[in-house]
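First, one chain by itself in structure tokens, the form predicted alone.
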Amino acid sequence: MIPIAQVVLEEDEIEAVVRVLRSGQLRQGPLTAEFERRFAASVGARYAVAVSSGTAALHVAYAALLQPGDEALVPAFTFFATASMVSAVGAKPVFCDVDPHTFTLDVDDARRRMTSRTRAIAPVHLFGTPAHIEEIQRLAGEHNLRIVWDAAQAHGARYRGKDIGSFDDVVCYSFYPTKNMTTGEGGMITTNDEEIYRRCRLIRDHGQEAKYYHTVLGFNYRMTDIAAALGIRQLQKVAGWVQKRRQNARYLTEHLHDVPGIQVPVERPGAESSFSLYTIALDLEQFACDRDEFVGRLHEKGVGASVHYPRPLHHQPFYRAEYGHLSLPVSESLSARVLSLPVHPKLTQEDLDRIVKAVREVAEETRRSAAR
């Protein structure tokens, strides 16, 4: 089976972690501070705050910018944490539909859903594809909204030559093992605003301005130096891995774009995806199977396809009672039609050819069934 994701760990990374273990300095310390400095420099941001997970990064960012009762515009087609951490700070996620081509926030739909209580917008660079950055910035500027960019899947993505981690107000990353780089678990917040940076650092560490002197409500979201040691090494290599992901994605697109019934990923002018995932959408009217059967057939052929995401957020059990009545047709449709193919940097040319062959075969097999 060609796996959907594969962690890249080399001897220098293992040795870096072992050195920390032998030092006894396991908690947040000098290596975490070094990782923050290096990460900020790598994306072109003034500040970075390392935390224990991508979810923690979102929680801290929302806590720094929102008050209970505020509203934040959130795409309905994304991972649960983008919205749940809005709820965690006592604010209200307002679910918006997504662009049917990029799968990122539909800015026009977000504009229609604004109210007098809207204080923030939380676009997601989904699967590594940059959201509609200029349009989002324009909307935020017109209505004095804070922007929390969810870049959990977008390490190395760029827009008009700039790394997506350099944009205001806050950018949140995840270092979960399936991401473009990993610290095992971990996350990072980048910002150019000194006050936001100060608040995020406080919230990360129990709201302490000094030891046992707590000025705001905070949490224990500190990163360990064990994770930071791994992150420093991974950061030195992630650009090369992203380049390989882009090469793999180009090959898949070149060999799948002409398959009837399959929509391959698109990149808008100026946007460079980091391809955390290579996600296609099926035109189910052209196939005699649903998406899940299509995935199952790929598995039978040794291709580890997966689904991101099978249910829009307003249909999740936690949110369904309040939001289930919403009509978000693109998010609902995509949830039934998308599947992700392997694109990670460990793929060989033989792997890529097997993936292409399997997708084309499954598409043809199910189409022939439809013809009968």
Ligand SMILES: Cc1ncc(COP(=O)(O)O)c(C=O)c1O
Second form
Amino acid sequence: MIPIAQVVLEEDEIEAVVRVLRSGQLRQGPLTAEFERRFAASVGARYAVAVSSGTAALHVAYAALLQPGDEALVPAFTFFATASMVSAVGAKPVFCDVDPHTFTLDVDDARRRMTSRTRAIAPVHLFGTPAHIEEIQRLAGEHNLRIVWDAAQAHGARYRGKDIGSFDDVVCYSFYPTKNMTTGEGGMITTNDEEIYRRCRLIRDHGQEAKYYHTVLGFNYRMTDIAAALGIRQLQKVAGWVQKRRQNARYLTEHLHDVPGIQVPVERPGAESSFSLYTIALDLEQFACDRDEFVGRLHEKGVGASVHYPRPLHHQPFYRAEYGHLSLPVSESLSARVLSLPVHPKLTQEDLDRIVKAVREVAEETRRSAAR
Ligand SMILES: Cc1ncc(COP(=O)(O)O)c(C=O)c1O
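What would the structure be for the form predicted in complex with this ligand, rather than the form predicted alone?
Every chain and every other molecule in the complex is listed next, the one we just looked at coming first.
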């Protein structure tokens, strides 16, 4: 089976981790500080705060910017944590629909859902595709909203020549092993605002202004130097891996865009995806099967396709009672129609050809006779 994701871990990274283990300095220390400096420099942000996961990054960012009762505009088609961490700080996620082409936040829909309590907007660069950055900045500027960019899947994505990690107010990354770079578990927050940086550092470490002197509610979301050693090495390689992902994506698009009933990822001018995932959408009218059967058939042919995400957030059991009545047609439709194909940098040309062949075959085998 060609896996949907594969960690790239080389000897120098393993040695770097072993050196930390031998040193006995395991907790957050100088390597974490070095990782933060290098990460901030690599994305063009003034500050970076390393944390223990992407979820922790979002929790810290929302805690730094939101008060209980505030509302934050969040896409309904994303991973749970984009919204659940808004709930975790006592604020309210307001679910918005997504654009059917980019799968990122539909800014017009977000505008319609604003109230007098809206304080923030949390766009997601989903699958590595930059969100509609300028429209989001305009909306935020007009209404004095804070922007928390969820870049968990978007290391190396660029917008009009700038890394997406350099945008205001706060950018949150994940280093989970399926992401473009990894520290095992881990996350990073970048910002250009000194006060936000100060607050995020405090919240990461129990709100301790000085040892055992706690001024705000905080948590233990510190990164270990073991993870940071890995992160420093991975950071040196991630641009090359992203380039390979982009090449792989281009090949898949070239060879799949003409398959009737299959929508391939779009790249708008100036918006460079980092292709954390290569996600296609099926026009189910054209196939005599549902998406899950399509995925099952790809598995039978050795292609590790997967589904991100099978259920929009307002239909998740945790949110259904409060939000289940909402109509977010694009999010609902995409959840039933999307599937992701392997695009990671370890793919060989033979793998790419096998993926293309399998998708084309399954599309033909399952095509409705009227659509043939
Ligand atoms: C869009 C998005 N947001 C947040 C997260 C949370 O990151 P982590 O798994 O590191 O907590 C993820 C990762 O799965 C994600 O894909």
